[in-house]
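Let's start with one chain on its own, the form predicted alone, as structure tokens.
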Amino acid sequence: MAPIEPSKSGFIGVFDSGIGGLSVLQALRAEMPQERFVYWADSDFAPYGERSEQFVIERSHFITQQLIAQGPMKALVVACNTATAVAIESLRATFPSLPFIGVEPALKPALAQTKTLRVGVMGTQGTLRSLRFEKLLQSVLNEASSQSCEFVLQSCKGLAIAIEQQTEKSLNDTQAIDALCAHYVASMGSFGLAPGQIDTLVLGCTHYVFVQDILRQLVGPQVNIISTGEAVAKQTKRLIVPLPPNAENADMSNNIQLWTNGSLQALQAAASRWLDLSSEHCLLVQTESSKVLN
């Protein structure tokens, strides 16, 4: 594992199940061009969405433990839903001198774009059933009470899987995504604008941006979809000490480095698709826990 150079500054953390936090680093790197990011893309063990909350609680930890031994770390964003909703309290208070910023399915923003008061959630098994997913629910149909809103939740098994396993396809080889999308698409009832239909969708799983468009295609050009990745930035932003814009290492191509203990060729085809970045920022981790819960 190539080490972080020690920086007065630090570097920003990231890390998800696989590589669909990626969609979150693309927000992070357009609100803060000039910071140093680390991405660990946990693919050995995805998604997370399909393990035992102990186990996403190990890794996390884990990870975090080994993102700190590397230098000083700004911050660490959990650019995953499972992980933010089984793993951050503990992370918090394991580590309380480094702020964690989570990522949670977009449901307040959700509850004001809706005009039928039908707001479709897909989200992997692990974040839908969580607690701190009940809580975000329930305290948003509190706030939403004299609207009656109904939140039609839809947990998707397989599907980031597949989209990590897409990554090394051809762009036109999405047979299994499309079907697996259409699917739980279909599953949740009507998508429109007429009163009872779904008029706003939320991707509570940050893989998922990855197949935005045929998601969109399936619900039709006038429905909402919302995912998380420019609020989380934002929230980064407000939470560290930025550098300024003309700072030594702002040029976006050499501040950066992908990690995965998975495919480092799906990495770096990941890298080159969806983050224009060429293989030489990415790595293979080779360090493992000896105490990984299965």
Second form
Amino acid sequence: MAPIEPSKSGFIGVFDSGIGGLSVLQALRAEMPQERFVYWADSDFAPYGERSEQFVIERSHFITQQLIAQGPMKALVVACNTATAVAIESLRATFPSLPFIGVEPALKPALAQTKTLRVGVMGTQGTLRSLRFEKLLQSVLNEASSQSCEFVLQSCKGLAIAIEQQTEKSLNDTQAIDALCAHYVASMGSFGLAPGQIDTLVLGCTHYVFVQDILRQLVGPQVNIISTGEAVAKQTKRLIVPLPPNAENADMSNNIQLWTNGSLQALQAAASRWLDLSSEHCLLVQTESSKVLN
Ligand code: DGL
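Could you output the structure for the form predicted together with D-glutamic acid, given that the previous block was the form predicted alone?
The complete assembly is shown below, putting the previous chain first.
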């Protein structure tokens, strides 16, 4: 594993079960171009959403320890709804001096925006079945104004891994993803602005941001599609001591390292496609199979 040079200011760690969290990294980078980022794609262990809670907790702790071992880390962004849902509380308890920023399905913003009072929520099984999500949903439903709002929850088995696997294919080869998206959108019901239709769709998994165009085709142009990358980036900025803008370092892309324990080619393709980063930013790291529970 390539060591990170220790720095006074430290880097911001980011992780996900795979490449989905790159959608959050895009927003982090846009918000804080001067910061250093190390991104861990745990692709060898994806999809988290179809694993046990214990498995995801174990992986999240392992990745956190690996990142801490690289030198001073300012904050760790859990760029994964599933890992946030099941692991962030134990991460905070175990590493109390490290600020953790999690990602949650944007139910509150959706509630503020819906006019038809029907909101679709796409997420992994792990997220939608978690206690944390249940509490979030309950707290939103308890808000006086939201009594009549209905959240249509759709667990999207297979979609995150299909997005992982698509990355190495050509941009047009989206057959498997098209079929899954069509199936899950149809399962949620009718989309549109008319009474009784779903007018707001929450992307409750960071992978789904990369198929937003396909979802947009399916739900139509008027439906609000909400993701959380920007809000997470703003929250991260509030929590850290920012580096001053560095005029000498004009190419800020030098500040980003992307690691994977899965397919290096897939990560390189994703980095180039979504972050405009060359393959030198991508590294293959060793998988700790001894840490796997199931
Ligand atoms: N991207 C992750 C999320 O936001 C996990 C997807 C998965 O590995 O199942 O939930």
